[in-house]
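One chain is shown next in structure tokens, namely the form predicted in complex with the ligand.
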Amino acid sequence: MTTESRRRITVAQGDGIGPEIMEATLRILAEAGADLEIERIKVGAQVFDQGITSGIEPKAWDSLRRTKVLLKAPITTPQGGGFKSVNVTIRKTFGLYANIRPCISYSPFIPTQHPGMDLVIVRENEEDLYGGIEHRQTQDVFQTLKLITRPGSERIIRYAFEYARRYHRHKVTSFTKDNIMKLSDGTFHKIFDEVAAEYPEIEAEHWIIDIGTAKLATAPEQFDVLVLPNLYGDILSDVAAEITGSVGLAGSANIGDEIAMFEAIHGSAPPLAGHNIANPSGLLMGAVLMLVHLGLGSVATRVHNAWLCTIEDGIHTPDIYTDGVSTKKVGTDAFADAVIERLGRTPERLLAAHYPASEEPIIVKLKERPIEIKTLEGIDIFLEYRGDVNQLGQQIEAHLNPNLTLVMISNRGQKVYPNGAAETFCVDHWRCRFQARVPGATITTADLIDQLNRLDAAGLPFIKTEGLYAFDGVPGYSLSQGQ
């Protein structure tokens, strides 16, 4: 997009604080001369209490496909129960994959113990724990499914550096939990190795995101672009832009290939709702991101500085006002109206914004991999069994399809069986690994299937498998703890 010309967007107002930061930034883009054509949905709590479990009016998706933008303010989903999130279904639904979280401090105006702070999250928007696949297995155990892929991963780590190369940012860092979780976050480190070594004009580092972690909230100076998967990436966001002031300022943009969505990071605070104190700039923010991605790139800059003049001004909401610092504490209606007035400033002390006409948007190509052979090595069944993992043992070797040998058994991730220490605490969820008999012998799906008919018969009924397979050789399976 390259002219400054009417521009239709698709606009939901959300639960909680929602529709009073709705209504507030619109007011601001509507003064600073944003020419939207606005499209309303409804989307959250309202729309699940007329009996759509998807929380998203069948009206709203044809929007989104005409409009490819959104302006959604935060949504209120239930804990521990209840509907699925919206703001995931959509991320999916359009394929959101990128997560853009920019967290800026702006000292003095609003005081931070890291005043340098200026930081980009990239998290990746879409796979990880996210996809609320989960079972209850036994009378114990509960079960989230963690899925990181090739494409998922090397999709926002080369997007990451492209974000790096064009906002001539010097570094991107990643975290993850691979001395752990060796195969999938070890797969998304594999990953930002590769894909870092295409741009060796930019540095990057790699930190277990324990020690990460802490860096981030003592030293978050020292990071420029971060990019994380998706849990760590949801976390870390709202760690980062609290130590900026509040969760209330950062903004944040949902980039796909087709459709964009912008919001603010924080949710819906529905102990706030209704009382006209919330922060408005976290959506601000988030619509300032939008105005850029739609080409508007000098009413996107008009709107940072008036805010950033708001900020300098001294005129807060309250979760950023401090005594001796701020002049005046204002409720959201306020706070737009001190926005509009200072529409054409530019700012004094904070750095001003300056955003290009128009970009073109970011678009990342994948590497082509080729197919790795592909070996069936074995068999992990889980079962549910409540006694003695060696009585156990033995009830399954002599039940063994005379292919497969029982090679050990785990609970929790222990190893048990053979050998197990009595202290190990167990509960009644068992896995149990097969493989050939003889080292190296071919083994069948057949092999496995009677593998299951023989214990099923002996009273042991499996909940789940997961098959053991080699790739070039290379097991994609871990071993256990203690084998």
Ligand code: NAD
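So that was the form predicted in complex with the ligand. Now I'd like the form predicted on its own, please.
Only a single chain is listed, so you will not see partners or other molecules.
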């Protein structure tokens, strides 16, 4: 029976090296005094093998709803179609919107070119390209939808600033590509600026993702907290972890309003499974984040400092063993033994960890925003067509709804009609933009449907459509290159 001091958690041992590093991690937590009541669930390969495409056994959902905390070892997702990522499924099902990844260098004990690196990546965890909404539209073209929302952006950005405030971080930096994706990434940047203004004591800056990534790789010491949309955050968190010296040392927290998941950021490494050589450090650091989340900060401090002492003493698994730096090469079990032996010690050269004995999770509240007036200004109709674009344009012009005009045709985002460049390489996927023949005139849904029918009758069936809307008079759609 659960006591007031005991904390219930759900544990998934995972695949590959997962069972080994999970047992090593749990043994360390028990020896450190973490009073945990553990419910075990099955996720990953053995569940996929049962034909469950989510990779999660049905009863696992009930366990997660009971404990509200999951400690999960790495999972192997089968290659090929039909199988879902366990991580993405759990994150989206339970609204685990914030992925927190501390990336710290442990120089000189773990070789790195960046000994002063100590940053935290706060990654949006639910939307962006990771919605997994994909379509094959023509013989040539495949589409993935990138979805950036105002509430999703605001929530993760507020979390980053609240995190910085709580843990006395001095700067929050955002990376986007809003010089190209002016609406999606532009919204993330705009909301970043709005939220940053509410935290005047914290420095805020924005970088374009390409130069920002270059700076992160060459001078990570200049960053403190990074807040990023999903895809950029996924890539950069692995880059940041690797340049600390090893991606195998980093833990990760996935935080929602009610449920949280903790894990290592590395994969399941099937070739290493069963050889007692895997490094449990990443999962152990994820477990430290879990202990803090559970209000067991004293135990988290004890575990983290024992681990730092082990690293400091040169007791290293093969993945981080370095001649002249390491003193002893050990396997998974022996590494766990070494951490346990050092419980109660504090590192001498590395910065000691200290977590508050108990603290409440960060809660984010969104601001209410007025509803903008939405008006229909036209439609983009996408066609599959092989042939000359000028002939396509003339054919469309001959089948126009009387209230509409063909503004332009683009191919892969580049305007090619009218007055396109002959040198532009085109595929079989054409975006045809229709707007009111008389500027400012009202367009109805009936006009758009009629236009679709006219194209179909002309032998030009559509693939998809996108409405062109303005919000409070501001266009909510992009122009094409060359338009």
